[in-house]
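As a starting point, one isolated chain is supplied in structure tokens, in the form predicted alone.
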Amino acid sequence: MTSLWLDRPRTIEPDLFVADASFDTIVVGGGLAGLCTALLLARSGESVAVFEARQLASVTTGNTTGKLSLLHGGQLSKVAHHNSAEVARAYVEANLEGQKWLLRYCVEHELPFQMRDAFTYAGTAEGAESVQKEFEACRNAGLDVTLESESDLPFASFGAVRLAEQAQINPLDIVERLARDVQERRGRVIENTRVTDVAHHGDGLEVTTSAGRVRAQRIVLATGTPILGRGAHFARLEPSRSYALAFTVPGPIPEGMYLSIDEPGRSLRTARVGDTEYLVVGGNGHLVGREHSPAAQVRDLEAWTALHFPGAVRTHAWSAQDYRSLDYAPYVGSIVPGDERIFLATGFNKWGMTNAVAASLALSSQLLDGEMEWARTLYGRRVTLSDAADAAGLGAGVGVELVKDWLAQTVSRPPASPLSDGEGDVYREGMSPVGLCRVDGALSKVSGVCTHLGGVLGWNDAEQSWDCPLHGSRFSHDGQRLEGPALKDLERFDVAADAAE
């Protein structure tokens, strides 16, 4: 599954690797956090390093709508559910900064972006409720937002939120200008290199990578899920995997930027790439690892659309995987209270256009001994005890997915008729789970438990890998680590048997 924004040729000629390089601040994460931070930080004279452990944007910023807008579905409304007033505003301020900054950089490297309207609309009579509370609740934050009883949509829609002179970026143009700002200012970018183990050494850190060792004074961690288990960020987060296509159409498209506040969830966008116009679908978001078929929600996808746009050719199809926090804001700043050497930024929730842009902005401030109002009150908010019965909730879930999932182990056995290619089966040999699939022909075998915390996996016949059902760690057919907070690949075994059979 290859996004519209992935689908060109790269222009970024990275930098080669040196063993025991020492630099003021490593980034770890090749996205729009990643680079904007790393940006921030080198044009104020420091020697600054980007580590992606595969390519620039392959993981969420480059498998995004491209959404630049402060509209967010749903969002606010829970931020000032789950907070106080002054960080729902706080909320906002920073995402007006993020954008603002963005769209500045835009102009200024002559990157193309289009303003929209963006509206927030209930697909369903019973979603009309919530429509009201997310206007309400963008009035009292702040926005200049207006209540719509009709729409642009070629379907029934029961009323939505506006907001006027919003943006749409495709995000693979500022990634790529982005890691070329970093290097013309002596920064590094490293791909396809994996940042394993961070330790503290001296006065110092020593940051162990696949590739060998490296020295920083700092650290900052923009890998979507932190990859460090300190302040367990891992379960306070709960990742979701949503779905994006591509369409040429033939008939008209709606040109605002929609997005359904209720299920299944729906957005939608154009876009347009070269001399084609895209209409860009998206939605059928679930918890990673425990979709019995995310193939499903695609061809669903696909399906709704062919029945509202007759003619809609598909063109691409993609996923990308996010993060929500407790109270639906994020994490940015420390990984733990006191520890001003490793920092992060995620929990962005899918609106990681603005609030990675924020999140740069606040970190950079912060190594650079400066300080933001709005970022104090945003990211230095306290636990409540709602976010803490959310917590037990949240643990609870994944303690339930774990005990089911290890109990089904007991009764599986191997796939009784040989697997069709991109087809994957889990099932217990021996004492283990171990996990059998075929891709392009070749059969994979591997252990069929995450190496985070030992969930058992679950194949992805969308993207043909292998999901945690707990923490959203996933590893490729072959069993290579490609997200989350795990560390290690899966184990491989021979599969010589297998295939004989």
Ligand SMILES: Cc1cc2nc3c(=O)[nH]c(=O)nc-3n(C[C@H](O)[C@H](O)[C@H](O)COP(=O)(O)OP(=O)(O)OC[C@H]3O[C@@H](n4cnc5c(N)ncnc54)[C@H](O)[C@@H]3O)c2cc1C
Given for the second form:
Amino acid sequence: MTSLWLDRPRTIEPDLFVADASFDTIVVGGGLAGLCTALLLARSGESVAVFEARQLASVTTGNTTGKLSLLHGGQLSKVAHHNSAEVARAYVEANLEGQKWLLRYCVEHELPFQMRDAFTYAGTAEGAESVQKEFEACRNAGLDVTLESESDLPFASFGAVRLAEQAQINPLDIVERLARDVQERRGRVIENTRVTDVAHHGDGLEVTTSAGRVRAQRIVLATGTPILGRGAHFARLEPSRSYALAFTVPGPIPEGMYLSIDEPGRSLRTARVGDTEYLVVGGNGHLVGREHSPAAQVRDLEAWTALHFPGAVRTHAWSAQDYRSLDYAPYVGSIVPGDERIFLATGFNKWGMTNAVAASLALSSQLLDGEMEWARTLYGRRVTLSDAADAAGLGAGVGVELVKDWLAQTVSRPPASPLSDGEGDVYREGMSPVGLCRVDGALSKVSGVCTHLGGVLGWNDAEQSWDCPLHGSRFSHDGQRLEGPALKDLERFDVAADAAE
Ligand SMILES: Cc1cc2nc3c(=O)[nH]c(=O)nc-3n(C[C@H](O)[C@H](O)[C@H](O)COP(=O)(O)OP(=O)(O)OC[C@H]3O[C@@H](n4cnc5c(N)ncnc54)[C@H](O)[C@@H]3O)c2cc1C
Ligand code: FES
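Previous: the form predicted alone; requested now: the form predicted together with this ligand:
Below is the entire complex, every chain and molecule, led by the chain shown above.
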């Protein structure tokens, strides 16, 4: 599945890996958070390298819906519920700084964006109360929102919060420009190179990658969920996957950027790519690896669009995941308190277009010995006891996904009937879960156990991947690591004759 944004020729010319090279800062991850951080550091004269396991923007940034908005669905009332009023205000201030920075960057580099009003609407009568709560949280935190009872949507809605003059972007325009900018400041942008370990070494860090070793004074993990176990951040993050589809529509499309506050989640925006105006519809979010048929979620969004936008023709479909922290605000700063060499930025909860840039501003400032008041308040907050208790809740309901429990409950053998193309299943072979799938006609057989901490994988029939229900790692049909906290690929097996037929 290729997003509307990634469906274009690449203009990035990555740098070559040089073994034993040494940098002031290595940024791991070539999404928005990593590239912004790298640029801000390179601008200050630091020697910087970005290491990207796949290709720039290939994970969440290239598969976002690209709303550069301060109205974050129902997020602010949750930030306010879990934190002090001061933290909620700092959350808005941080995102405002992020939004201003990115818009200024677009103007300076003549990158297109469109100003649009943003709406958080209730799709059901029950959702009206949540809209009211979000309105109050926004007002309390200083956002100039209004409450609306009418809408331009071609289906029933039950009130909305509106924030005027927000923006929508094509993330690839920005990513490509940021990467070139880093390179023009003698920074290195290295793709297809996975960082697998980081160790304190002498007066710096030794960084192990899939291509060899390098050194740095500091490292920033801008990898979505952090790839290092230190601090166990993966256990305090909830990975959630959503779907997006682009359509051409014969009739009018509402101009605003819309997001429902209630379930099923529905996100709408327009997008102009080339000469074509698209409707982008998103939604149907769920915890990674815990949805029986992701492909059914795509079909559901398509059917919903056909109902409300007759004649809409689907041109693209894609999906992506992002990570929610216990208290709905991002984790940004040292990986563990007191570590002045390893930093991270995560927990943007599907609002990273502004949050990732804010995190980059705060991190680059911290690394260069500066400080921002909002960053100290927002990222220096303490997790409360009740939020800490919720950490256990994030893992709830997944006991059966751990190997020993799964084995105890599973008697299945290889699928009785031959797998059709696009199908996959995890079955028990002796005492091991094994994944078998058929993609493009060919069978692949891999270990059914996640290389992170042993979750039993499930088949994602939309992306044709193996997804882990514990902390959101994902692997391609033939076992290559795609994203999440796992660092190793899945073990691959020869396809036995009994499985092939
Ligand atoms: C469906 C969806 C819609 C969204 N829509 C919006 C929106 O409209 N507005 C908004 O503000 N936000 C939105 N978001 C959120 C936003 O897209 C993300 O928060 C943001 O893109 C995250 O950027 P990032 O740089 O942190 O992560 P990513 O873009 O995922 O970048 C992390 C990079 O790190 C790399 N990496 C991982 N491990 C390693 C390793 N070991 N070595 C080297 N590299 C590694 C990955 O390959 C990846 O490229 C949405 C999210 C989703 C899922
Ligand atoms: S992602 Fe942690 S066990 Fe799979």
